[in-house]
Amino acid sequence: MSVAPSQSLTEHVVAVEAGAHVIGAGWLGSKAAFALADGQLLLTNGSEHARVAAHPGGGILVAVNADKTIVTGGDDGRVVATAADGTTRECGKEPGRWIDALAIGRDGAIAWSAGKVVRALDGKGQLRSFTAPTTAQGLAFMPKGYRLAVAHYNGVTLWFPNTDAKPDVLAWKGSHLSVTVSPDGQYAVTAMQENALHGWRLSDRKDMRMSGYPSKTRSLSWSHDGNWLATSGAEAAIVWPFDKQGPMGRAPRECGVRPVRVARVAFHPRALVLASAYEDGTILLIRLTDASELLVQDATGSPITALAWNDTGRSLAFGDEAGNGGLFTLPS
């Protein structure tokens, strides 16, 4: 059982009122972005805000952020990038369709999936499209060239959209939520329906099959490194080792214990230190080297549905579901 954090740090956030159940954050230069259910995007430095209507008549189910755009998918079919000075620009529609994932890759690459469809829209403007074997529930794109991981029903699919090259099929039966791959590009990683993570090491495409969370587990988050790969669905962050050969036969790290479950996690982009949110509202940040913690946020009773850091790892966007968000900035 862990101890209560030894030091607080809640003094360094900043409140920030969302007023709608925060689906995404990221950041866009120094203003935090918050994707919100009800369609609109809250862009603030903490002091001054500003509300872009990116999906009007809408709400945002999905959106991943990278470099100085955020991208949302919404119910409304459309895929909308949002810039920090709040222009938008629509990337995609798939009419009378909701988008259920999206990816953002190097070069502005986009990728977002709408039931069997899949498309990938390189910084060049070039579209094109695949049909996945099941509704595309996944995608992340590979760190080394212009590759695409699907996750759908009984697997995942490796597609390289800018060639007519087949696409490869990594078989594992059950249905596959999402999908996150290495930095080093050695690993592809889903969360699963039941409560399971499965992996394949890429150079052999070795099975690895990680179980014995008590729920679905939602989030997955790198070290900076690549040589762990945090996760949410028990009562501590599980953190499992890929450093060496993988997981294989070793036990994972659990880290910031406590009677609720973790709902969200997120690696500082920096350092070995862990971001761990709960579905009290609690955050912690945990140090893993000795695995001590500082709390960042008390709890509010509503989960975390949103924890980003920007570049530098100096700040840590954070929302939950009851509309409530947060700035906290690490002291000097």
Contents of the next structure:
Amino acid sequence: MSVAPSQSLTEHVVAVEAGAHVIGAGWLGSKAAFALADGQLLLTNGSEHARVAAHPGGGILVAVNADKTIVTGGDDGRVVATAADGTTRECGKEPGRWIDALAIGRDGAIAWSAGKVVRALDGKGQLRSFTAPTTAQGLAFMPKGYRLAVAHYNGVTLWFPNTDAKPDVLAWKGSHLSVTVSPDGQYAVTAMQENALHGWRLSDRKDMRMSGYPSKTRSLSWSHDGNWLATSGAEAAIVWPFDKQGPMGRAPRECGVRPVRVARVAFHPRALVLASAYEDGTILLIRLTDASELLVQDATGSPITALAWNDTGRSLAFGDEAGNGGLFTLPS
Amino acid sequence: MSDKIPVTVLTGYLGAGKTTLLNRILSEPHGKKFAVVVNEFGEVGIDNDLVVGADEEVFEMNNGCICCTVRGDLIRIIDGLMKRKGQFDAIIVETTGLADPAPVAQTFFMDEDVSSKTRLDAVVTVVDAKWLTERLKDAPEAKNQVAFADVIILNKTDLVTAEELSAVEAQIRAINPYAKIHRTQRAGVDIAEVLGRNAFDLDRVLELEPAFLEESHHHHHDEDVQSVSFTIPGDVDPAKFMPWVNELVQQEGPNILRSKGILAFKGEPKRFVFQGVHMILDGDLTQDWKPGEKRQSKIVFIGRNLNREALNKAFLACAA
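Form predicted on its own already given; the form predicted in complex with the partner chain follows:
And the full complex, kicking off with our chain again.
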């Protein structure tokens, strides 16, 4: 059992009135970006706020962020990239469809899916398409090369958008809802409709089954050194070891045990510190080395739905289902 | 009583009149806003409501059990709709004429995210009075749709004689004696009879189906999908009943399409009400037995190849 966090950092949080269900959060330089279910983006540095109508009349369903861009996909069928100054650019359009999944890669590459259709747009503006065997529910760019992992029913397809090579299929029965690839490109891990994760060691295609969750896992986050994968879905952040030969036959760490499920996890970009956010609105920082806990936000009653560190790891943006957000800055 | 969004599943064989009913629901002045999940755009004319396309993607769980199927597209759509909560009052899911209603109904029990935010209000099945007899012979989907229904819209009654209408109604009753039947022309039914039924809401089973505990007089044995019901004129022992019914649906789940029951547990002032789809059961204690009311226990199964004698014997053995 965990003890109560010994130290509270709650006074280092600036509240942000998001106003609608926060779908995702990211950072555009010094500004945090909150993607909202009402189709707007809220850009804020904590004191000055700007709202951008990224999906007028629609709602944002997915959001991804890298460098100085946040990309959103909506139920208006549009994929929109927004910059720190609030300018928007439509990257793609799937008329009459919902954008189900998004991924962002190196050099400005973006991928999205609507139903079975998956499209990848590289940094030079080259658009390629691929039809998945069933609805593509999760997308992730591989860290090396221009290759996309597509999660769907009964497995994951690895697709090279810029070649005519036949897509490579990693088969595992069941519905795969999202996919993530380890920073070294050695592992692909999916979250499933059933309360489990499935993974593949790509070098020898060995299967990994990580189960025991009481609910679906919706949030996965790799540590900066790639040695740990933190996951939501249980009454603790479940952190799997991916150093050496991977998690086969090894038990995960259970961090921040509380009587409420973890809704979102986000590893610090530079240290072995995990932000763990719960379905009651509580947010903890957990240091992996000694399991010490710091309180960032006390329970609010609303599940945390977005959690994102900035590049330096000084600030953490978060938002919840009820439309409340916050910016936390580590004391110096 | 619950802030869960009600969902109405609209089913019916090709050409029965589903779209006509949907258009009626959406165009009548009822002051409600709906999120409508349809298979094809353009069929329904909607101004104020959210419309979403569905692809009817059925997922089998990893254990390979045919009962444990859910509709992946519904899970995804409802998850997306819930982010825009407050913009609509209810969800209507229109299925294609060939769809199996089981994965649809099961989604609302089996997927945790869906069941925590929505509740299945009712399965509404539209049938064609003139062609149902034929469809029951050649289309297993049509039979399943009737078996799963909480409300049946017996449509196109103007195209058949009174005798033919009685015959087709008897056929429906043979498969599913507990659905509420409305005889209509051009799907002309009071919307209140279709929406907000709470047919899956355990607290209201009796309010809507006051005849549930009365003995049914019509038994037909000529259909492969049939209903069987059994009554104990008094209390049952939960220590006997619960393990039995759980094991029964585990073993016979593929054959049992729907199940319902209202039971008097020994020493328990409240009714125990349960209902299920295939092997998934949902049950709870609800309101008190009224003073002077006869405490009795009744269960109903709608399914295939049900062994009436064996089931009756096993149920009677649960008497307190």
